[in-house]
Every structure is written in C-alpha cells, then in structure tokens.
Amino acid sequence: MRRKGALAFMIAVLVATLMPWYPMQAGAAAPGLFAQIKKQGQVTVATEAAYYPFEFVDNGKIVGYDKDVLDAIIKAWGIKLNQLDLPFAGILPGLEAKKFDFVATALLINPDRAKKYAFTMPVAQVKVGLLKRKGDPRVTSVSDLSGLVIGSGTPPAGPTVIFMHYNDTLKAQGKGVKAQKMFASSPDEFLALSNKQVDAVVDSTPVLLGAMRKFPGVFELVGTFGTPFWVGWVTRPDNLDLRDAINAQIRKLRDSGELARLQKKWFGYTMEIPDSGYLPPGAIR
C-alpha cells in the first residue's frame, strides 16, 4: 500500500510538472488575436476623427483616407467594425489598456512609438508645411520666421515635433518664431489661424492643402520643410499577427492601385508605398 501511494504521489508530480509545456510541445498553441477577430466576427478600432483628411465626421459619420483604407480592409475580412471616435491623448493608452483592438489613425512612424508600438507598413507619405492666411505679407518663407506666432499640434504629434527641431536650427541663425501655441486638434488650428490668433499654422501637407480645398480663397501654403514621414496604423506589440493581416490587405490595395486612387480622391496626388525602409531603428517588427 505504501508503495502505491508512493508510485501515485510520483506520478502526480510528473503530471504536473509536465503540463506547463505539454501543449506547448503538441502544437495546441492559444489563437493570435487576429484569428479571435475572424472568430468573433468583429473588431473594436480607435480613431481620432479630427484630422482632415485622413479621417473627420462629416453628417455625424467618421469619412477620410484612413476610413475608406480601413473600410476596404474590414470587407475583405468579412467581419463588423466597431469604430470609436476618441481624443489623442487617449489613444495610445487605451490601446495599452486594451480597450481596442487596433488603432487607424493617423500616426508619425519616429523612432520612441516604433519601440512601444507595432506599426504597419504605411498607408502615406508626407511633408511638413506652414500654412498662412491668404495674401499675409508678413509670411513669406519658411525659412525665416521671425516675429511670427505659430500654430501647431500638441506633442507628440509628428509635425510638431518635427517643427520644433527645425525652429532650433532657425533659432540658431536668428530667424526663430517669436511663440508657438498648441491646439487640441486641426481645426482648431485653422480656427486660430482665421481668427488672426496666429500668423502661421504647421501640419502635415495634406491637412493643410484639404483645408485649402475646403475653405478656398482663405488660406495658401507657403512652403514645406524637413524630410517626408511616413505615416501608418498600430497595434500592440504581442498582436503581431493582427499587424501582418492589416500589412497583407494594406499590399493588396497598393497593388491593385486602389490605394493610388484613394490617395487622389483625398489629397489630390498620390505616394509611393515601400515594402520595407520605413521601420527606424530598434522598431518592433
């Protein structure tokens, strides 16, 4: 009896100690989060639907270039979409948080986001550009802003970010602005700018030529600056299987050239969307 109780205690041991890596070992790995949405039939995405015109509520309804990519990619998976409409700042938290599943807006690819985020291959290129009111003759360039009062985005916003450390190197030759108010969102800066609150507003030169398309005659690109940025999507870096669904139908569009057509719909021109080269440093990939 003794040593039966010995043998069952010994074997319950094992048991346990072999369980951890058992399935592991048969292959029954638990389903990438991809495969849950097909499952479920489903997904929860966050948006910020204030950046004209990648995406913006237009009759109550999010519409832009990042909705109808989005769109086009939700009907090839055959499932519903759940899209919030959320301020920035609660993004990228509430995708650590996992509120979401997955986050379509628009977002600059710089090197911090790409260590904490797993992007997507881009869905835009894009320049900086300063935009002021029409026929302002005390705005004539970008490389010289002095005495100007400039607009822009809260950080981290890519093109803030980006004009910031153009400003230092203006700064340095004695041609820096003279102050930088940050707004909540596009229209907001628009609205300064109408309103004389500000000289001058940096964004993104899609953004600032669809507010020329949208309110004409009021406001005139004066140039652009820095190198282009990519643009794209992320999701959390353990759903890297959602990332590569999103990259494989984000391809597709390319291929087919609806991307290209989308691209013209919204920003009158369109990018070339690379395969690779876009990823800084230490990105997660």
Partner chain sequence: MKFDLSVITSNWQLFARGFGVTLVYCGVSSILGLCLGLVVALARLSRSVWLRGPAVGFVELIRDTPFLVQVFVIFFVVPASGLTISATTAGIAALTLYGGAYFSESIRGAILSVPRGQTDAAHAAGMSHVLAMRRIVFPQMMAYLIPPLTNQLIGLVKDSSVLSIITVPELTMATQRVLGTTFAPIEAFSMAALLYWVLTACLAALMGRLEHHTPTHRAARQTTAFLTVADR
Second form
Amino acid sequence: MRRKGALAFMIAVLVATLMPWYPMQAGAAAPGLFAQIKKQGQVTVATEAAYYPFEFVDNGKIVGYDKDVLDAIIKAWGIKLNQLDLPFAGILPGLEAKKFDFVATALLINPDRAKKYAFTMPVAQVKVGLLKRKGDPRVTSVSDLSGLVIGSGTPPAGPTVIFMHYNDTLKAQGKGVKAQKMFASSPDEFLALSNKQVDAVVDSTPVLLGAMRKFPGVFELVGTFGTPFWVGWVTRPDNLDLRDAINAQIRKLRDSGELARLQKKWFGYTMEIPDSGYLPPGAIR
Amino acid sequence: MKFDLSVITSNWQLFARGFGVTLVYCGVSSILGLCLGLVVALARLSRSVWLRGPAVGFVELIRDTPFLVQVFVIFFVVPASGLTISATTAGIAALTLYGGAYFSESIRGAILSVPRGQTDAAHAAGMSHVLAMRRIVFPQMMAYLIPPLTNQLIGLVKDSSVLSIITVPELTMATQRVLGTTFAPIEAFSMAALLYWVLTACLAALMGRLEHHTPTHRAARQTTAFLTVADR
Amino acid sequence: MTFEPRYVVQALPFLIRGARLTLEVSLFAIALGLVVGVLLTIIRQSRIKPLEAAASIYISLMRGTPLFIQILIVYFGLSEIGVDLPRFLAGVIALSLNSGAYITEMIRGGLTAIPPGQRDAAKALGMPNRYLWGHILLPQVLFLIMPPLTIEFTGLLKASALLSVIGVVELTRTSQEIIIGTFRPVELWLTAATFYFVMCFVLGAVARRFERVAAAYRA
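What I would like now is the form predicted together with the partner chain, since the data block earlier showed the form predicted on its own; can you produce it?
Following is the full complex, with the preceding chain placed first.
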C-alpha cells in the first residue's frame, strides 16, 4: 500500500510542523514571565513600525526612538530580541492573545487603555496637534474645524481617541469637523494630506514634526490642543514583574542621560520623564 | 473562552451603519461594473485589434494583481498625477474596475455560448447587429451568465472589506472601530463574518431565483458546472 | 510627485525577498488546501448526513465571508482557544482553509468528467472504496483539475497580500514598510503591482498550457 504510506507520511509531516510550536508559546500567563524570559534568553516584542520617528523600517530594519530604547534595555538584560512588526490593528489584540511578551510601540497613556493593560513608565511626552498643507487658508486654528475633513489613525490610536473627544466639545459650539477619515497607519495620513484627500491631519507632535522633516516645505503645524500626554509601552496586566523590570531599565536610562540623548537624536528636543503620577485613576498599577 | 454578546448589542449602530455603507458601495459598483463589463466584453469580441488589445490588457492587469494593491494604486498613486480623488471615489472606482474586468469574462463566455448560427439566422432575417444582440443573444445568454456572475458578485461583496484600508467607513472598518473600544476580536469579527455571510447568502438566493426564470437554465447548468472557476 | 527610478532600485532586494515569501506562503497554502479539499470531498461523499451538512456549512461560510475577516479570526481566534501559531503558519492555515472550500468544488467538477462506467466497473470487480478513490478517481481528478488549480494558485498569490494585516512581511507588507521610511508610494506600489502581475501572468500561461493538455486527455 504505497499510497497509504504517502498519506501517513503527509499526516506525520503536518503533525511534526504543528507540534513544536506548542512549547514555544510566547509568555504563558505564569506569574514569573520575566524570569521565564531570562531563562529562555529571548523575548518577543511587538512594534508597529509605521510611526516615524518613534519606529519605522529603514533598509529592512526596524529603527527609531523606541527601538533605540528597547535595544538598550535588551542589551542590559543580556538576552536576544525577537521583534515583530505588526499593523496597529494587530498590536493590542495580539498582546491579549499572547502572541508576544510586551508591546514596544508608542502608545498614549489614556484611562481606557490603562484599565486593560499594564503601562510602563513613560518614554516620551507628546501633545496632540494638527498639521495642514502649507499656506492652506481654510485651516486657520485648532479651535475651529468647521467644514474640514480631518485624517487620523483608526481607533484605538491614541491621538484619534483624544481628538474625538475634543471634536465633541467643538461640535457643541458648532465648530466641529465635516468628516473624520481613519487611516490604518500614519504615513497614509500624510500622503492623503499632500494628495488633498484630507484637509488636515491629527497626530502626536513628534510624528507631525517628523512628517514636516520628510516633506520639506509641504506641511505646516496649525497648533496643538489639550494637555500633554505620556507615551509608554504595555505588558499584559498579569505580567507586572516584566513591567517593573522594564521600568527599572527606563529609569536607569533616564538617570544616566541616555534617554535625553536619544530624544535629542530622534525628536530634536528633550522631555522630562517623571517617576510617578503618569497613570490615570483606575489604572493597573 | 467566553463569548460576550454585549460587544455586539452595545455597538449595533456601528455595525448597522457599516453594513449599510457596504451595501451602497457594492450596489453602486455592481451596476457600474456590469456596464463596464459589457463594454469590455463587446470590445474583446470585436474584430478591431484597437478595441481588443486594450480590453485584453485591462482584464489581465486587473486579474493578475491583488485587489489590495489596486486600491493602494488608485488611492495613493493616481493623485500623484495631479488628480484629486476622495476615498469614496477611489473605493467605488476600485470596485467597479475590479468587478468590470471579472464580469466581462463571464459576459464574453455567455455571449459565445449562444450558437453562431442563431445570429447568422437573425441577420438573414433582416435584423440589424444591435437588434440581433438584443433580441436573440442577450435573452439566451442569461442562463449561462448568471452562475458565474453570482460567484463574482459575491467576490465583489467580500473584497469590499479591503476598502477599510483607505478610510471607507464600511463593515470591516466599523468592526475595527468596535475592536478599538471593546478589545474583543472574536465577538467583533464573528459578527462581521455573520453579516457578510447573510449578505452573500441573500445575493446567491436572489440570483438563484433570477436564474430559475430564464428559459434555458437547465441546459446551461450542465455545461457551466465544470467551467466555473470561483473567485475569492 | 515624480517617478524616481532610484527608489525602485533601492527597494528591489527587499521586494524580491518579499516576493519569495509570497510564493512560499502560497505554495504551502495550495498544498495544504488540496489536502483540505480532498478531505471535504470524502466527507461529502460519505453518505453520513450530519457530516455532509457540516461540510456544506463550512464551504458556504468560507465562500460567503471575506478572507480578510477569516485571516483575522484564525490569527486572533485560535490563540483564544489555546492554540498558538506563528504568523507564517497562521497565514498558511487561513489561506488553505479558505482554498480547500474552493478546491473541493473543483474536485466535484472533475469527478463529473470521469465516466461513471469506471466506478461501476470497480464496484462490479468488488474493489474496496479506498482503492477506487486512491488509485482510480483521485489521480485522474488531480490531473483534470490542474488548470483551475493553477488559477487557484494565482488567486492565493494575490490573496496572500491580505496577510500583511497579521504582519507576515510578504510583498505587500514589505512595500508598505518601505513607503513608511521613504514616503514614495508611487514607485513602490507600481513596482509591487508589477511583481504580482509577472508572477500571476506567467502562472496564467502555465494554466492555459495545462488546459490544452487536459482537454486533449478528455477528448
């Protein structure tokens, strides 16, 4: 029965390809995830490498501010980094599904998220701002957006969520936007802005400034709104040991001045990073 | 694993609106696509190389590239030529071109399935070419047209989910927005899948009824069964 | 914005790597899809009503919902029930589960092209079902469905672009990544489209060749 043998072989190959993955599950929900990572000598991290200058791909490699910070942490831990580049839509669901150990991508710390995920201490502080095509007379200030089409990321993108609340207050004064377009990634927002498919783009300030550097003379910053926001990374809520281990390293980098150096390198300016008070009420601590 | 129904019930408005947008986009592009498909099919059957060539090129171009990439090209590359194109226009245009290319193949096949002798006879009886097409060919080709067309219309509905990438607020975009606030992928995606399933099942049933009303459907069924290559 | 060829040249090595992954993912998916298709065919011929009904629902679901959604469900859903798959494998499985539903229809079509006399003869000879399927029907069907199967393969090549959503860095995701760094959508999307076009066009020509051979065999 030659054919039967072939079928058995095929099944065997299938089983053999599927089986080895089970013990490799990234981060089972055991309490000592950090110890486990150290023991394995490898950590799996997710990044949405589409947020210049925080994280993006250059010459086939993930680079950017967060990447430099992450590399410094991994070096201090003395382990191997397995970094995945995922579209934003896959980042938070993927963390919950235990596809990776933690997320190292710029996430605004907001109350909704802080209740679901354990935020590390901030790596940056940003404001949410509005960018327009240079010299467009229709966009005059952040406090009147009537008749405008605004582009932003798809929720749960942090700046978008903040902007939606902000727009609600404008709407009450009759100055809300005409339409809000949601993009899968930030470069798409800027391409659409330069193609006149939207009138202005909402995003965090370093990203807007980054786009202005990428397209010299095309865009101009209209202004910022709201209070400043902290930007951090997240772990699953039951992996606080890992979160604390990351915090310890970020604190070290800040105290040694390395964090400020990296901020200067990628953003052109530095930020004060606090030890506490960055988590909203009700957050996982 | 628990299935949290409140994810769906508390966001039903978002789902309903997304479903509505999907319906409108698919409806408009199906009609435009059928018109385009007919023109392309007739061009491919024409004797002039100047009509046939571009028609073949167009169909191959659409059939040999992913819809996702076509959408990106229309939304991000076309404006580089100075044309302003909104997400709505880009979405409808992408679906129409895509549908038109595939529909044209079905229409061409259906026209060819009507024996040549019948058009010859119509001409001999003094009918003009247009009249022969309208009175003799089109009514008979419907039975051959509907089965492959059903598959392609279903394909169009499913592929419209890709338009979420260029900000069209259709069902998949609505699902991602629900995901953004609830962080419940299983519930949100299951609901989306169910809605698409209902839509495509209704479409198939509707087309099935239509097919039943064509006089030659029995004969045609048997010959097209093997020929149909379904589209994803 | 103008078309600057140097961005294409710069991106070429990465795009080639992405195209290779696109081919790999599709190749694995069509192989596994064929297995799924054969299994579904066997189930549908089993004469066990509940199994047949389940297969019909499965096929209807796979064909009636967007692949985009199916990919997301396989990737995020499977891990919620405790099965964790790397992205490449999740991608292959999502594509092949979907493809199997189409392939089983092709097999069904192929079976109708085999003269029923062959089955009757096998039955008359007292041949066991296993032997009839394994040695007589399936080999012929596999040969007969080569043309639509090749077209299905090009379908998978195109469909694999959707795997960019779960972070499989194939051709489309590679292009996206480069656009993010360079902000050059014109050069990158046109080049990516060309890559897909060449791959699918060549395979389409192969399918037409198969079609001629298969037609000669059927005659």
